[in-house]
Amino acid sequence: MKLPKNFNTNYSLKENNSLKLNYASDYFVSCNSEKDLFLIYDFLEEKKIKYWIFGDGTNVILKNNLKGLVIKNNLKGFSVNGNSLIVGAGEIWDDIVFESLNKNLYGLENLSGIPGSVGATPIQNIGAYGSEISNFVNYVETFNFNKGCFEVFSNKACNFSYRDSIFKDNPCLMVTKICLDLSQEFKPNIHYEALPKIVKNAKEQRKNILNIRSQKLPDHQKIPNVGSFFKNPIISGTQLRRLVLDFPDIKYYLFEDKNFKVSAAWLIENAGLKGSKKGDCGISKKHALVFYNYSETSDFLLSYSSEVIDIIKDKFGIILEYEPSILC
């Protein structure tokens, strides 16, 4: 059977996840072209093994060695069509934000500094500082490893919601490229409370965002982490009113359908857990949503985060959900 040139066995994944967890996969391949996609599909059809699709590994937690194939999405490409960007899934997301501003195309500046690759952005429906990628997606092109063919999803078909999309429930779909519709006029999104209310241009807005992120969030290349460890929980108005009676300073935002988004960072900090640690892992002193890990395994990280979930549930009656994917 013909295989892509960069095909490996018993491959360490330490440099392919931002937590630097030293687990291995039975097989590993970097997918660099459309031809590679079909070769990988043929391999999977013959072997009938489990597989995982990796981007930059900034939003995954490995639980153990992976018995199957890891496919590293390395599909490149960048082009401009009017006010639209068509971008390969293997490009680095923040590079695309930077390039969009150089092309005088606006909208992505509030998503500056988010680590990871382009392919992960629609899967997770990444968001920050009052903006989400779903605000800009025209379509997402994917390769279906169950069918061996390309499939294209419109914005509506992506079923975007808070940190979620149709792709999360369909791991057979590998994002190959996305099309983003941007604006040729800069309209600053300054609603988020931490942002300066007066801004001259998009590059200044990007600079402000990057400054805020650097002050609040540790660099995963220096301190192994996956960014926000938990989603901000969504609760009903009735539940919020009960919480406000006991915790009048609780931090929350109006969400949709009369529900409210509660700050997970506030919950963790007010439970006295910010800056705490267990073994080789802990919660950052900079930001209560960031868990760091200095071990080559995820044992302490997963056990301590489970303890945190129990503590928050007991104190506030809210169940936190992981934002990164846990792979095993």
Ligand code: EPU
The other form holds:
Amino acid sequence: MKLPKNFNTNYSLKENNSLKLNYASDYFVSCNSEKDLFLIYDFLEEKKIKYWIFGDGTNVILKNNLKGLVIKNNLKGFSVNGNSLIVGAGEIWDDIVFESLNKNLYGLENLSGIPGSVGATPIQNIGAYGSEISNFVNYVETFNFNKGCFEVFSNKACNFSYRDSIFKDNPCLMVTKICLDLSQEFKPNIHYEALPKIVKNAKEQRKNILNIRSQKLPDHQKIPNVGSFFKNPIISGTQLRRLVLDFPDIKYYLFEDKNFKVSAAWLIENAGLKGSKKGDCGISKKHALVFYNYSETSDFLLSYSSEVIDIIKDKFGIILEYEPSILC
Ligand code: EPU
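Cool, the form predicted alone is there; where's the form predicted together with the ligand?
Whole complex next, starting from this chain.
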């Protein structure tokens, strides 16, 4: 059977996940072209084994060795069509933000500095500083590994919501390219409280965003982490009103359908856990929603984070959910 050139067995994934966890996969292949996609599809059809699609691994927690094939999405491409960008899933997201501004196409500046690849952006509907990728997606092209064919999803069909999309429940879909609709006019999005309210142009806005990020979020190249470890929980108005009686300073925002989004960082900090440690992992002193890890396994990280979930549940009656995907 013909396999793509770069096929490996018993492959350490340490350099393929931002927590630097040293687990291995039985097989590993980098998918660089459409031809590779079909070769990989044939391989999976014959072997009938499990598979995982990896971007840059900045939002995954490995639980153990992966018994199957890891497909590294390395499909490149960048083109401009009027106000739209068409980008390959294997490109680095922040390079694309930078390039879009160079092409005088605006909208992505508040999403500057988010680590990871383009393919991952619609899957978890990345968002930061009052902006989400779903605000810009025209369509997402995918390869369906169950069917062996391409499938295109319109923005509506992506079913986007807070850190969620149709792709999260359909791991057989590998994002191959995305099309983003941008604007030739820079309209500054400055609602986020810490952003300067006067901004000259989009490049300055990008600089401001990168500056805020560097103050709050540790660089995973230096301190292994996955950004926010939990989602901000969504609760009902009734639950919020009860909480406010006991915790008048609780940080929350109005969300859709009369619900409220509560700051998970606030809950963790106010449970006294910011800066706490267990073994080789712990919670950042810079931001209570960022867990760091210096171990080659995720044992302590997962056991400590589940202790944190229990503490938050006991104190506030709220169940935190992991933001990154846990792979096993
Ligand atoms: N806060 C604390 N303690 C802290 C940090 C924050 O109490 O240690 C409180 C503050 O009141 C602050 C509020 O939490 O005003 C919100 O903090 P921040 O603005 O940093 O945002 P976040 O809700 O913690 C979310 C996203 C981030 C994104 C920022 C900025 C999620 C899970 N996280 O974090 O996304 O960068 O907003 O918009 O929605 C990621 O997804 O990995 C990520 C980093």
